[in-house]
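Take a look at this single chain, the form predicted alone, given in structure tokens.
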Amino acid sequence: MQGLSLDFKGVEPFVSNEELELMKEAVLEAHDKLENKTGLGRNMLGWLDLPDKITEEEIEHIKQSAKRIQNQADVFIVVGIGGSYLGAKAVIDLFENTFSNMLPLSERKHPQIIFAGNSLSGKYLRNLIEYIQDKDVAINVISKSGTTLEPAIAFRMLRVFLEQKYGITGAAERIYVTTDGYNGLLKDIATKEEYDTFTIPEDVGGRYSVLTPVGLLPMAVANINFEDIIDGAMFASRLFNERSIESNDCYKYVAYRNVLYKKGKDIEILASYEPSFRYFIEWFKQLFAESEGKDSKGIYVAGNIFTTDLHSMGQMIQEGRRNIFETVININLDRSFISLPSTEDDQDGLNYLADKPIDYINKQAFLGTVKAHIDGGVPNTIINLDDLNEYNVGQLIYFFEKACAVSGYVLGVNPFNQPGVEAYKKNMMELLKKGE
């Protein structure tokens, strides 16, 4: 069942049919490279059919480990950086109560979920260690190699904390490792210490790994129906595989964004009027930035939460340089069921909105902003989800993964490596070793 659709009316005035037709050949050639595995990075295409490849045995392992974590921990800490945490946090934020970590366990029905290992902030780690002193804790450390410094430092800190609190054997029962199936420092540690271990497929890169145990185990701990996410992604893998830009909205989106890029619009803003999409936007930013930003090429991806950011970035979008286009995620069905009450004296002058759903007011802001931005020269593509549920989010995840890979090939880069990331790591390690 399709729960995702795209509206291109806000971008059509900025792209001619001729320009779209000229881009068509490049998009279809990129499709062929993916299908035939002949493009750059062809050894990293495991994500393409990942929803079909996950086994019942792996699903059961995830479920059983999640139950164990729920029973043993007040706090569950996910240790990872980039693709090793953004996908899980994105999905958890979408489906959790906004104030979930502040609710009592009886309402939350799972441990508090905290993310670590995504910075080198001493303040954050100290505050975290202080917070969990009197809590029962379990951790999931996620890294293909185990050598990335941010999660490695956090893992050492938390491992020492657990071993001091529970002993070496007790700590081992509370450490869950998601890593390479065969090689790497973290794999060696997990094997030696007999930690419960999950495998990141060798042919799936970090930013494409949300539909592996990297994302699925934290989701399961949060009681999110990850099987529906997998099913939605499976449906999208078929829906967005047609070799056409006329009937395949994923490929049409790629064609439009690349025509706009050629015309000098080199910044794409992904926006939503729902604050719980903040980390989904962060996931999107990493996916596209690491995939496309190479060889002095690439669309710069940014993110906004409206209407909040209309009061900070809105002026720039409306009247700044005309090098921006927007993609907006819209949720059709409102499940908040909250309306503005009326007051007898109408002191704030809002009775003209009395009894109207807050979502209705938000939608008018959305429609008004889209019109203003288009009139101001900012193309807008709308991604409509008929409802915010796991199945539709699975479709949305796969939509962006497929679009990112195809767009990378259209740009002429390898969408599956990240050589530039290694530059800062090399310099950082040289500086750290000099201080020995």
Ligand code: PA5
Given for the second form:
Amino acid sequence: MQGLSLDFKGVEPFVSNEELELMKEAVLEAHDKLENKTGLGRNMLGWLDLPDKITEEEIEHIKQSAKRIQNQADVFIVVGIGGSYLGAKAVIDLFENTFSNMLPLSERKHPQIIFAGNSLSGKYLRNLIEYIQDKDVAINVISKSGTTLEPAIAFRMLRVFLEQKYGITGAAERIYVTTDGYNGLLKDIATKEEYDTFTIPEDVGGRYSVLTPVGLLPMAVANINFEDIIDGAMFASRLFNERSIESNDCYKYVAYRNVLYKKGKDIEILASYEPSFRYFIEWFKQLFAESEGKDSKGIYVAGNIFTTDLHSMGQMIQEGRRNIFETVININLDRSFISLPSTEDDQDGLNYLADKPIDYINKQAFLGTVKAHIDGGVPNTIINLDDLNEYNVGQLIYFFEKACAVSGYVLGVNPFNQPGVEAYKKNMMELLKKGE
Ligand code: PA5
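For comparison with the form predicted alone, provide the form predicted in complex with the ligand.
Let's see the whole complex now, leading with the same chain.
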């Protein structure tokens, strides 16, 4: 069932039918390249039919290991950077209680979940090691290449901690590895130490890997119904494969964003009025920025949580340089069931909102802002989710993956490599090896 729909009314005034028609050819050509596997990076298209390919055996492995982790750990640490952690963090944040890590285990029903290895902060690692001293810990180290410095450093710190606490064999029972099936230092270590190991398919890059064990194992530990996410993505893989921009909203979104880019709107803000979307937006930013930003081209992707950021970025969006367009995620069903109480004396003058759901107030902010931004010259596309559930989030994930790949081809870049990321690594390694 379709749980996601797009509303283009707020972008139509900024793009003529002729402009859209001209972009249509490029989008359909990009579709053909993906379908026929004739485009750049054609050996990295495993994500296209990933939801169909996951086997019962893999699902069972994920479920069994997640259960073991839940039984053995107070704290579960997911070690990874970029595409190796953002998808899991995004989905867990969407479905967890906002204060999950502060709740007692009886309410949480799974270990605390903490992410590490996504920076080189000594403060973070020191605080983490101090925090877990008297806790039972399990870790999932995730790295496709198996050589990325940030997770490698966190892994070494945590492995030493685990081996000191549980001994080498005890530690081995608490280390879960997700990596390439054949290559890399991490694969070698996992094989030698006989860690419980999950494989990232060869033809799936980091930022397209959320529907592999990279994302699914941490989700399972958080008791998220990851099979519904896979089902939603599978549904979307059919829905967004139609060779049309008129009836395929994913391709229409790609067409609009590329016309806008050509007209000088080179910043896209993905916004949500729900703070638990913060890391979903980070996942989106990583997906698009690493895929499109090359050969001196690309839309700069940014993210905002409203209404929070209306009190900072809002001014820039409303009246700053007119080079921005917005894509806004809107959730139709209110599951918070909380309304504003009335008070007898109405000291704060808010009784005119008494008994109104907070979500209703948030919705009026959303509607008012969309109108203000469109009036201010900022095109708005709305992505409506009829409910925030796993099935719909699976659709949303696939929607963006497909849109990103097609958009990259429209732009004329390879959306599946990231040569630019090597520049900082090269300099850093030279400096580290000099050891001054
Ligand atoms: O999307 C990508 O390929 C990157 O963001 C990687 O996920 C990130 O650099 C981490 O790489 P690895 O999993 O090899 O440690």
